[in-house]
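Shown here is one chain on its own, the form predicted on its own, set out as structure tokens.
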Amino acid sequence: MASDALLRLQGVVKQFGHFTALHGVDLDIHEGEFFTIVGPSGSGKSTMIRLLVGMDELTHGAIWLRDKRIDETPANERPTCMVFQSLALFPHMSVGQNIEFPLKLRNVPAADRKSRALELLDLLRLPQSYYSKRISQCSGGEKQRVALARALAFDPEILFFDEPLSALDYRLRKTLEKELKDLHHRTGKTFVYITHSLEEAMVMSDRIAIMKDGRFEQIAVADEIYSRPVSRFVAEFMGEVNLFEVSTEDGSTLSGAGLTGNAPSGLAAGSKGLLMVRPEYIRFVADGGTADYTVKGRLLEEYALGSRIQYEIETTEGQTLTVEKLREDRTTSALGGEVTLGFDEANTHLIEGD
């Protein structure tokens, strides 16, 4: 089957008894891409990667690698490799023995195995002296690098990652996110990454797929998903957001949510939708100030977030809004005080009919 995709899923269904975990999923992943699948627990992302790597069998559908169907090919015969959340390293072995393990299974000569292991230590920026170091003596970050080196040992076409950073502390996780992205650039490999962390996905990915109930809700680059989500679910999943339920009878007069302003372009007469604005685009409007949309409320709380300040405001309609400003732009309004918020249509997105 000819295709410009490296990996293609067609009508993939996975059932466990009477429960359907994946519902006819279609997907194309391109060569050299860093593709991340994100979703809440139970969305189907772990089932998806188990099918891709060959750990589970499809119920229906097909998986193609270039022009070859591989869904019936055993996992150990596919040109792919998996980096697990647990890393699955052998604690009784040295770093070098762990890296060489997949090569040993393929009967690669000992001298060639060691040469490849030392080459991968260089690639993962670990000293070659670590070749003889015991895994039990390695730090969490070092173990992560060893697991990556082992995955790269036999030069797979695709690397799959099942939440490999989730057990690490915040600072180490942020460091390894950058290292993974750098490693992807340096190797040119195709990375398929599973995570529940939106932040990980946005830092590293070329494209992101949002999963919900065994289906892809939206697949796009991070900026598009963040700025133009296709549904309430995606909008809320992609971080802090303010959503106003609005409608118009004549195509120009706005109704709902306590907003003052004209109906947004794209909202047809007699229709309704969700007007979305991210917290960083809302400002406090002083007397005499203007904005395309304004809403009145009461300042409930202020939270310090390092370089930013987050505010919680309750509107006169009882809706809670979130506003984020840089520290130098913090409001002088007192907690409990009345405030007017404003934002412009250029910074909004209309989710129609949701």
Second form
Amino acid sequence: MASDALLRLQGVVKQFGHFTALHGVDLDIHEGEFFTIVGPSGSGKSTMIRLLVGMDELTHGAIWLRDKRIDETPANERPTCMVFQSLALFPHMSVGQNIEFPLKLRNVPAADRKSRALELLDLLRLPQSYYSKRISQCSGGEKQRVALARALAFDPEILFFDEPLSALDYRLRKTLEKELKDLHHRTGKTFVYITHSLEEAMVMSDRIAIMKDGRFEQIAVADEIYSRPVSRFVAEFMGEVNLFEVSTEDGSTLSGAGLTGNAPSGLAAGSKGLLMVRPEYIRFVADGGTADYTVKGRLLEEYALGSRIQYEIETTEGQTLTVEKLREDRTTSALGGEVTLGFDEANTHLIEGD
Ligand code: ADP
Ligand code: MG
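Starting from the form predicted on its own, produce the coordinates for the form predicted in complex with adenosine-5'-diphosphate (ADP).
And the full complex, kicking off with our chain again.
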């Protein structure tokens, strides 16, 4: 099969009895990329990764690794490795024994195993003296690094991660996100990562796939998904957002959501859509100020988020909007008072017909 994808899924369906967990998924993952699948709990992320590593069988479809079909290849014969949420290290064994475990299963001689383990300690920036340290004496972050070293031991082509950081506290998670991204650079391997945390996905990934009910809703680089989501679901999943339900009869007059302005250029006569603007692109418009779109409302709440201030505004149509300003640009408008908000078309995105 001619393809420049490292891993290709074609029409992958997975059913559990009468329940369909994956509905004919197509996907190409390229060599060396950090590809992240994000989606709410139950959307089918783990199911997909289990099929990819060979822990479960597809109902229909095919999985290709370069030009070889692998969906019937047993897990231990695939050049892939899975890193789980629970670390599954052997606590009674040393760091070295843990890292060497997959090599031992493959009958690699002891001396070769040890030199590989020491090499991996270096790669993960753990001191070589850790080779004989007990797992139970390692901190949470060190355990995570040992687990990564073990996953890399037999030099898999693709590493799969199923929410490996979700059980960790915030600081450690942030550190390990950066370490994982760095490890990806240093190894040049293909990482396929699952998370329900969008922030985690944004920090690390080359491309992100948003999964919903066993289908991909959008696959793109993080920036594109953030600024040009294809649906309300993706827009709302990617953080705070304001969505105005708008329509136009004649292609130029805008109606809906209490907005004043011209119909956005992408909105055809007689059609409707969602006009999206992220909170950081809305400003408070004083008397005489202009903007492509304006909307009136009442300032409900003000939340200090450190360097930024978040505002909640209720429009005259009853919609709640979120506006975010840097602290230095905070408004002088009083809580409970009338405000006019404005934003420009260049900072909007139109989701057609949603
Ligand atoms: P995620 O990892 O995105 O949270 P999963 O892939 O674990 O979601 O599950 C997707 C859907 O498939 C869920 O509705 C789940 O209940 C169902 N499911 C997963 N595994 C099984 C199974 N072995 N038997 C029946 N249903 C399953
Ligand atoms: Mg899961």
